[in-house]
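The data below hold one chain only, encoded as structure tokens and taken in the form predicted alone.
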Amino acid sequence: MTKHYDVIVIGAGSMGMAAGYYLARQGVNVLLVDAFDPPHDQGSHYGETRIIRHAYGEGREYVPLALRSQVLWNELEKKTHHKIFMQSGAIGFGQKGNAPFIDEAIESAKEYNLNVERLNGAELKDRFPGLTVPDDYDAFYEPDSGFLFSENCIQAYRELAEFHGAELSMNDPVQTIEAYDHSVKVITKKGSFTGDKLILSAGSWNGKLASNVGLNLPLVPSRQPVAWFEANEALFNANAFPTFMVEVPNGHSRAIYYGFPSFGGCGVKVGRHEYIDAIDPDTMNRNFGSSENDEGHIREFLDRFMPEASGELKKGVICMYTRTPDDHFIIDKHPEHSHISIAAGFAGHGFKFASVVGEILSQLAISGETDHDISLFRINRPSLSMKAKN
């Protein structure tokens, strides 16, 4: 006999697990389905930590959501035995006049009156002597930001969701989804389930699964190497050094590097924010070092800007980004089936928002509306060039 639920969530990773918790907490009969067993090493939450920052280079429209996310992460930490957030602060810097990401972050801080200090390169080096930065670079320091322990976040939401009655079907890949006028049917490896509402939040698999409900989403998953390096702990431990975003001139374009201080001797963690290696998430090469650029680009950055963090490679992993054509998220209801909500295309900067996106998805599932402004993330926006399949 097929079991029926109020809401089925496909993809119980970052946003999906948060949505499952917020739904279950309100007494909603919810099922969370995932192809793996979150937290796991196959999704975009893998790699221990994620930056949370409030001044936002990707667009000042994100700031209210970042601030609400911080509130929700702080609440989660109070409800669980897991460590969720470390307030290490955050910095950003780039070449003056050639760093639009840094400029927008600074302007977003002004608009929302954030606790952000603007610095030049010389002042930044005085504050953080592990840096090698040209004196005339533009920079900012945001002391209230820091990083999230991403896998702890997923685990905490999972435990709380189950405590409130959510059911989980893990290691259970979805084979197909059938959308009806007022319900859905989800057929998985283990069986079939029906629901009044559906939330699709399957990360890099969203594009494949959305086609089951008539959507051709322009989502491009990509392969993203991240690595940890031996560092001078006196200069780069989390009590002395913040998270960082750095905009570096790269020919006629710019590259953005990001990273984390060392804590517990883990070393400095660094990645390069780019989308060059489009992949199929089912067949992606997950071996760090299979491309010479996996370590090479990161090492070049460290040698230039943080030489005393460019020690021995301690560990390297491969994560995934999934981007949209305009690099903004998709958070919306299906244009033809309003009982289906979709969260997709988080492009390597979405995890910090998982708490508030979970809240948004739970609101959309319960009432069809949300308290938050998600107009930037509408599925039918012109810049997305999305159309429903025939």
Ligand SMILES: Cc1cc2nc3c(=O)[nH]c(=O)nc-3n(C[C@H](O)[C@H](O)[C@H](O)COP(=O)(O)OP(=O)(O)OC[C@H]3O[C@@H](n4cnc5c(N)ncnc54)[C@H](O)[C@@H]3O)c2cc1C
Contents of the next structure:
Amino acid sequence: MTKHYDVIVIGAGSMGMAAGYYLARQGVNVLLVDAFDPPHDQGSHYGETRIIRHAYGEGREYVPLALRSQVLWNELEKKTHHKIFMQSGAIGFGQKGNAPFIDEAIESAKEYNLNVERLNGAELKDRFPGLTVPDDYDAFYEPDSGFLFSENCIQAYRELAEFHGAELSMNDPVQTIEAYDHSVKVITKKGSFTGDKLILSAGSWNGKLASNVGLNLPLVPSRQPVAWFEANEALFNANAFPTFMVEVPNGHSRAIYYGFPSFGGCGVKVGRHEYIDAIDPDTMNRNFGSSENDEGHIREFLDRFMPEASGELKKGVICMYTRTPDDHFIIDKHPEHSHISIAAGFAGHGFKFASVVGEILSQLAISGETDHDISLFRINRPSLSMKAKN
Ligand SMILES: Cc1cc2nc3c(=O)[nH]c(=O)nc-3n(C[C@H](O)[C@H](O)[C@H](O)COP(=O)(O)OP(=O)(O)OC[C@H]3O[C@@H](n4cnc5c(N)ncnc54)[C@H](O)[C@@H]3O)c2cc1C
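Counterpart to the form predicted alone, namely the form predicted in complex with the ligand:
Time for the whole complex; same chain goes first.
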């Protein structure tokens, strides 16, 4: 017999698991379906940690959401035995006059009166002696930010969602979705379920699944290497060194590198924001090192800016971003089926918002509205040039 739910969440990863928790906590009868068994190493949340920063280079509109997320992460930390947040602080730096990402982060801090200190390259080196930064660089330091233990976050939401009565169907890929006027039917590998409402939050697979409900979303998944390196622990441990975002001139453009201090001897973790290498999530090469750039780009960055963190490669993994044409998320109701919500395109900076996105998705599912400003993430904004599928 097909079981019926108030809400079905397809994709119980970063965004979906949080949504499941906020729904179950309010007494909603919710089913979470996932192709794997989150947290896992197949999607976008793998690799232990994610930066949370409040001053925002991708656009100051994100600041209120980052602040609300932080409140919700702190709440989660109190409700679970899992470690959720490490307040290591966060820095950002780039060449003065040639670093729009850093400039926007600094402006966002001014606009929202964030606890952010402005430094030049020389002051930054004094504060964090592991850095080699030209004096003409511009920098900022946010003491209240740090990093999240992403897999713990999902595990904690999962346990709490189940505690509040959510049902889970794991290792159960969704094959088809049928949308009706006031309900949905979800057909999975293991069976079928019906629901009054649906949340589609399937990460890099959203593009494929959204076509089931008549949407042709311009989502591009990409392959993202990230690696851990042996470092001078005195200089780079999480009590002495913050997370970092660095904007580096790169030909006519700029490259952004990001990373984390070492904790428990894990080494310094570094990645490069890059949106080349569009892939199919079902066939992507998941072997770190299969391209020489996997380590090469990061190694060049470390040699130049953090030579004492450029030790032996300890570990490398491959993860996925999913990008939209204008680099902003999609968080909205389906234009023709208002009982379906979509959360997609979280690129390389979405995890920190998973808590507030979960809250937003729960509000959209329950009342059709949210008290957060999500106008930037509208599904029908012109910069997405979304075409409805015939
Ligand atoms: C290397 C790397 C570093 C990053 N660093 C940061 C950072 O420092 N700070 C930050 O804020 N963000 C960061 N991000 C971005 C962030 O991790 C992602 O934006 C976020 O995890 C996306 O969440 P999601 O819920 O969309 O995807 P996921 O967490 O991948 O969840 C999607 C879920 O959908 C499931 N699914 C897929 N297909 C189906 C199906 N057919 N049926 C059922 N379930 C299905 C998947 O199994 C998965 O569990 C980083 C990402 C990467 C890859």
